[in-house]
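The data below hold one chain only, encoded as structure tokens and taken in the form predicted on its own.
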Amino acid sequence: MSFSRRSFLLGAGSGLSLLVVTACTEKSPVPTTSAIPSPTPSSAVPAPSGIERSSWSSDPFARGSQSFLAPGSTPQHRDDLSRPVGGRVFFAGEATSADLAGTVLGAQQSGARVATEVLGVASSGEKIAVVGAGAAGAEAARALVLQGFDVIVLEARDRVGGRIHTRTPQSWPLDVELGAWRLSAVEDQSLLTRLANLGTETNSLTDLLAVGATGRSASNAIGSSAVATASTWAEAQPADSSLTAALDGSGAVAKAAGASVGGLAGADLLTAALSSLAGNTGANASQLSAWYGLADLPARDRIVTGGFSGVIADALKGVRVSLSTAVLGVSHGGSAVSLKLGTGESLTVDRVVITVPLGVLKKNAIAFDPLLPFTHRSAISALGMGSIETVWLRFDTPFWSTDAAIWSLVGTDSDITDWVNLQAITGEPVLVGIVGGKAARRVAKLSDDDLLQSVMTALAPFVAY
């Protein structure tokens, strides 16, 4: 078995510096510069003038944010899920991408792939239904329309975009991206070029931080080393396990516990690193495959600062889209496909492309008749669906003094430990909290008032005096 692993840093991908503070309220952080804030009561954080939050964990049309490889699952399961069924039912979406799973580019490329598969068996002029108007569905529909097919996109939501969700709240100084918004400067180069051609602005975190940020910078080598040690140990084992089991079995947890950096306990640094990892994968260490769960994680060192949904709207130009139209059932036979719609109607087409998120398939929200082949059902069962949520806070004036774009809390009970400071990039006092895995699901269940109190308490160490 061979796969690549990327060393990661707190709250970011490889290559980034960040501001680190301890969240302990009984003692001040160990300073290396005067810019490190001392812990303060949560009341010192002013109430934000605006708050926006995602809810992918509870979204019935997503049931999570992105797929991941759980213990016992392999990239082969992604390939199995991507296979056409009887030349009538086709599958696309980031979960079917063996190389770029969990990414917008992976979803787009899967849409292009499935369009080629349809082209190989269909006759010109056939009626094709595409279920889902996200990145995969939009790309598949665009390609099929260009090939002369009669295409209709069926979207359960009242908007296009899927897990790309751009909002423009009143009185906010910039767009809010509640879905996908973090990209890789290397892996996503073609997507970044496409966004640039559409006039959609993206910004590099690495470029900003290379200038130098006030505050304390750290790379959390303890956390990175522990995960690398666990992964290497897991490769030598006869069976796959969770990353948690590999961390324990390899001795990486014990080694981290006996170390410290600048007054920060190694155990806390490992916990913080795993929290950041959950914010990238959507899964806790106990849910990730030690063999495959960390393979080829993107760096996520570039962000979209508004208008990401434009790439979906552009792909769907000239394509017929039916919004608020959920597909509840797919009956497929030798000559046609019948779709049962949430509107109570049915639709008969020659072929169908299914691009709904893995979480929807895992919940059996679409009934297939006959049942999908065992390989497909096995893949759906084996693959994991992760949760990543973001909380956007707008302030009238900043309460912090650092110009660091990446913040991370160490040694905290808060669920949200990783933050992006958009003032450092856009000039606007906006903070974005990122949380993944089980913590994301807990955050998603909080009321607006409880969430506000939680984030104000979490941000207290960053108050400047």
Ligand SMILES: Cc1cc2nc3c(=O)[nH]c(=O)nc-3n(C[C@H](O)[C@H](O)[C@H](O)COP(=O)(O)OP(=O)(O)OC[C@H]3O[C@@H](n4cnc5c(N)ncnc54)[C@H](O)[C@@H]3O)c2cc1C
Given for the second form:
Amino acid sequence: MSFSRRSFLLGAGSGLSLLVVTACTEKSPVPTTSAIPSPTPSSAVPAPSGIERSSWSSDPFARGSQSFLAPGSTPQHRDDLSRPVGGRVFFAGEATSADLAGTVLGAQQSGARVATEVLGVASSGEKIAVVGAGAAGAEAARALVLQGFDVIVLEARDRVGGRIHTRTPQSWPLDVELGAWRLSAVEDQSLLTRLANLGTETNSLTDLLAVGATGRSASNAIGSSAVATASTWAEAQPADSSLTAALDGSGAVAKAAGASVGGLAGADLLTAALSSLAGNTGANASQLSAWYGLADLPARDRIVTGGFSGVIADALKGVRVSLSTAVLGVSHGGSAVSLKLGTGESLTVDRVVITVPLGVLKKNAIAFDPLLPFTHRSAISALGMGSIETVWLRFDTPFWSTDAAIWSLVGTDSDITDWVNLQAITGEPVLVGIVGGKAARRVAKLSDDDLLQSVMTALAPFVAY
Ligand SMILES: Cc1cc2nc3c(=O)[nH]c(=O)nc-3n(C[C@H](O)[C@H](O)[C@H](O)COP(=O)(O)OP(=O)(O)OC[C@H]3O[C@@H](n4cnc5c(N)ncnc54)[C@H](O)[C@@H]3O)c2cc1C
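Now that we've seen the form predicted on its own, could you pull up the form predicted together with the named molecule?
Below is the whole assembly, all chains and molecules, this chain first.
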């Protein structure tokens, strides 16, 4: 067994000092709000002047945020999912990436890989359909067009980008990224170079960090070392388990519970660390494989502030894209592939590249005839699909004074405990909440009013900072 585990570091990025604030301040009475931005007199947090939120958990064309390795699943399942079927149906997308699953770069690389596979069997001039205009589909389509194939991209949404979703809402001072926006300076170098060539601004999360000076500020070494202990312990076990089981079995929970730093309880710090982990993987510790669940986790220390979707639009230049065209069925038994479209039409092509998210495959939203081979179906079932949601809040003036870029709430029952302070990075008073796992699915179901109430309560401890 080989582990390619990257270092696990806490915070919305990693390698970061982070401002950790205990939430044991007295809770304000819950304000009743009916509309944004209605004033909330009982909270010290002013009402935001703008709020933007994602809804990946319920999005029919995503059904979650990114794939993860659940207990009992292995990287082999990703490999199984990536195998072509009958030389006619090909698979790409982040879930098929061998070592960068759950990332934009992994999706892009899978697109390049699948184009090579198609090239290996297709004759020149063949008609190829690429299903999905996200990072994987855009990369595959671009490469196939360059090779002279007759390519059409079929995209269910009315936009390209998939789980990269840049919005430019009116009166916001900066682009809002509802999906991917954090990259690793080391691992995502090729992507960062591409963004730089396009003139897209990115910023470091580390350089601009300043940790608050009070006794309640600390980096969460207790949480990260508990997770590291559990991982090391799990590697020595004969069978995989969940990260939760490994935390218990290794004694990491007990050790954390007996520790404290800067007045913060170790148990609360571990809980905060696991919330940050869920915000990176989309999964709770109980859902993650202790052997492989942390393997695909890059250290994310840069953010895209200049519009991430541009990279997909650029890749698709000169490629034929049919928007609002969901693929509902794929018949692939013969010498061609017939696609049933949501528009009521059907399309016959020589080969098809499927790049839809794992969550869409799990829901059987595309009917394959004949059924996909057992290895594909068992991979789809074994791999997990996580949930991450983001909430962007714009304020007229900041109610906080800290320059810390990453905030983590400790000892709270708030759903959103991880925040990025964009003022520290861009100068604009914008906070971005990131939540993963079960809490993300709860947040996704909140009405706008309830979400506003929840985030204002969550942010109250930062008024003093
Ligand atoms: C909130 C969030 C935060 C993230 N943060 C990061 C991050 O910071 N860094 C990072 O590297 N990665 C991050 N990721 C993961 C990253 O976004 C994905 O790994 C990557 O964008 C996936 O690309 P893809 O091409 O595989 O899939 P997608 O981008 O999902 O593309 C698939 C496309 O298929 C389309 N589709 C679905 N069903 C159909 C159908 N039936 N017919 C036709 N089209 C269909 C979809 O609309 C979509 O456009 C994040 C994801 C989320 C949701």
